[in-house]
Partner chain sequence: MKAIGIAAAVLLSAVLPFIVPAYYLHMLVLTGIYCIAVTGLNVAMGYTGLAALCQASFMGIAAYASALLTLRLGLSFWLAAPLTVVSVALLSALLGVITLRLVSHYFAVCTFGLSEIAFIVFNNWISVTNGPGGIQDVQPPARSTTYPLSLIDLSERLHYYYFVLILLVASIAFVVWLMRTRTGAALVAIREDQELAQAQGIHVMRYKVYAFVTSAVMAAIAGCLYAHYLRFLTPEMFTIMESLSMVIVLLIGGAGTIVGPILGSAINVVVPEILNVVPEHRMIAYGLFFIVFIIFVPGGLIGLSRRIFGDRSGRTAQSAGATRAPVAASR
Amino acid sequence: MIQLIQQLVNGLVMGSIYGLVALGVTMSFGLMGIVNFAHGAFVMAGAFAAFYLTTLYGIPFLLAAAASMGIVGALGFLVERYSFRFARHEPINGLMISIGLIYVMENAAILLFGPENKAIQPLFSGTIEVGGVVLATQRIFVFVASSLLLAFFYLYVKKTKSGKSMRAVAENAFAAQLMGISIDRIIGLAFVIGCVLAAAAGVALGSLFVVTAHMGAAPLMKAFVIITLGGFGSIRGAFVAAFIIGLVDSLAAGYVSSAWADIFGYVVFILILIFKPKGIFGEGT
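Go ahead and give me the chain we just looked at alone, the form predicted alone.
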């Protein structure tokens, strides 16, 4: 029972991080119609920014995390404004831009920071014991912080004027424009928010594991599984599917083998799509 609880906690932690990555991919697809393969590179950029802010400049973890989210958000603004905006109605061109960005950003990271593995100094380094279950305090912090970010984003999209504008553009961009909504502004804002969430995921992963130029590839692949499983363009589906995949991966790693953990996640993914091809919350188009 103790091991089960431990694995469930680990699954919730990873699910919350996967959710941060998946939401950015969901917004890129829902608003621009572009499958952004470069989103994992923004995860990596956030991790490197936090690493150097904490290591070279001695900035406290929380301030460094906030600053890295701002830096990557600004980078996302430039990328959307000067690349993706010109491919908005050309999905293939957008796809090629995203693939090119992967090589540019990852190789730039290797040239600037070197190929060696790095690690972000975590905010907490100890453990706590609850009912015989030993939990790393940094993992608890990552889960709480990631969950709060997910909840804040959900409320932002549901309750604020700009969030409602995003939903309107995703549903019918032409009708939204007729109602006075600036398509360029809303899509740019959504892209920046997605990059900020990706940076937060990078900081979380870097504080739990290692920081490398290619660290965004694995969570990006999980994000594609999640948004397909939850239903393309469905924010609610991305929330639910992220925790499903996180829990499946953790339980498989704990009870079978960490080397086989990814396979179980994809098996669940395939099984659900067999019985519900549009995803959990997907709708017909």
The other form holds:
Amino acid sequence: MIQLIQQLVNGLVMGSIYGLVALGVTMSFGLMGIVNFAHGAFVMAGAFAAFYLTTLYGIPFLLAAAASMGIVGALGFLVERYSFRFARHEPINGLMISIGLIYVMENAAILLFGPENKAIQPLFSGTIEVGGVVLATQRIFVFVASSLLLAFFYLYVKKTKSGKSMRAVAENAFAAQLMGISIDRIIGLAFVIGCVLAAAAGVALGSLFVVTAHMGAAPLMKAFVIITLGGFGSIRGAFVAAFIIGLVDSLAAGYVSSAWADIFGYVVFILILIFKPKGIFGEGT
Amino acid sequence: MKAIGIAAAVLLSAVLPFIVPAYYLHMLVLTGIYCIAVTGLNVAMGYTGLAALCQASFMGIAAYASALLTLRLGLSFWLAAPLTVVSVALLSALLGVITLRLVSHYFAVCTFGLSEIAFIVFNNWISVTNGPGGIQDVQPPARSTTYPLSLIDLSERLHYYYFVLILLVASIAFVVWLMRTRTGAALVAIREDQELAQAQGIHVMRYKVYAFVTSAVMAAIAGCLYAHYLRFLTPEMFTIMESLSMVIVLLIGGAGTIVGPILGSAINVVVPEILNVVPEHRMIAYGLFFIVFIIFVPGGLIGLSRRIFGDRSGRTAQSAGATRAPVAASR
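Swap state to the form predicted in complex with its partner chain from the form predicted alone:
All chains and molecules follow, beginning with the one already shown.
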């Protein structure tokens, strides 16, 4: 029973991190039609930025996390402005560009930071015990912070003017433009937000596990599974699917083996792609 | 004229081992093997427009299968390799029938998933693949017992080079022949405009599967050659990044052309040798080149995307979102 609760909590923690990654992927897809394979590289960039700020410059964790989100956001701005923008009329070119970006970013990370594994010093190091269940405080912190970010983002998209513009562009870019929405600005903004959330996910992963040049690959694959499950481009679907995948993952890791559980995830992903291409929760953004 | 060019190229590759320093012979063999796999990818991606991101996985499946058949079951290479190629052909036909319902980037993402699955199997099916440790002591193909052939010893690098060269020339000749047949014309028609091709009575699905299987078979041939040449295998050799590398190499050389895969594979090996750069620099340069290529080469940009995903000219950046079909599943 205690093990089960432990696994469920871990599942929620991972689900919230996956959610952060998946939102960026789903927005790239919803607004630009681009399958962004390089999104994992932004997760990695966020983790490296936070690692350097905390370890080398001794900047406190929260400040470093915020700074890393800012740095990666700026990086995302440049990447969107100078590469993806040119691929907007041909989404497959966006996919190709993102493949090139993985090469550039991951190898640049190896060159700049070396191939060794690193770890971000977590904000909390202890554990708390609730009714016999021992939980690492940092995990709880990651879950709370990620969930807050997700909720904040959701409200932003639903309530604010620019959030509504994003949904309008995803719905019908041409009509949105006729209504006076600057597509360039909205898509750029959405991409930057995706990168900022990816950086947050990177900091979270780096503080729980290790920081490596290829650390973005696994959560990115999860994000693909999630957005397929949730319906391409759907934000609400991505939220729900992220937690489902997080829970399934950690239960499978606890009771079967995590590697084989991954296969199961991919098979389900391919089957959904083929038989229910709009995803299980498919709907508009 | 063309015949002279071809003859010169074949002759050149035949005498190449005697021109270049001995050290490079190893690179030549690897380039030849790689080139077979990329030639296969060219059929699926360059000519038919299928963004198959799992070429290295088929190569890996074949490499493991052939190595294991010889090591565990004691089969001879000459039996194991053809068996492996046939099995990979059947596997790819099955996967093709299922996944080729998807078009455009949905197919790309799907093949991405397939290549992850293949990697996880290589890495975790420890009782068979020995997991991350990989497989050691794969034997080179045994000497034939028939008299004149018994002189050929494929454990010798030079002989192996010619063995690879013959298969490479055969693969290229096959593609040249294929593209002159009606089948080849049908493949190009599908690349240019799938719906138009269908309207003209081309059985799109059948030809796509055909292209996918052809591509996988060549990857399988390359995989068998690779396993018995290097004599060891690890899962890391067949990751998604390797598949993506092949795509980049093909596009650098020129997708949808006969010389493209040869040129690309040669550049892939020769340029870093000449520049003597660390792998990371080379990868960064590849990535940047690739991005610039996609963005700026006008024929590359438009031609490539049209080749890969049907004609969408006439669409502007503004209307792209407006007219994008929600999901392009099978028709």
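Residue numbers count along the first chain shown, from 1. Here, rigid core means the biggest group of C-alpha atoms that superpose within 1.5 Å across both forms. Computed from a predicted model, the values in this text were never measured in an experiment.
Taking the rigid core as fixed, one finds a CA shift for residue 11 smaller than 2 Å between the two forms. In the core-superposed comparison between the two forms, residue 259 has its Cα shifted by at least 2 Å. When the rigid core is fitted, residue 271 shows a C-alpha shift of 6.9 Å between the two forms.
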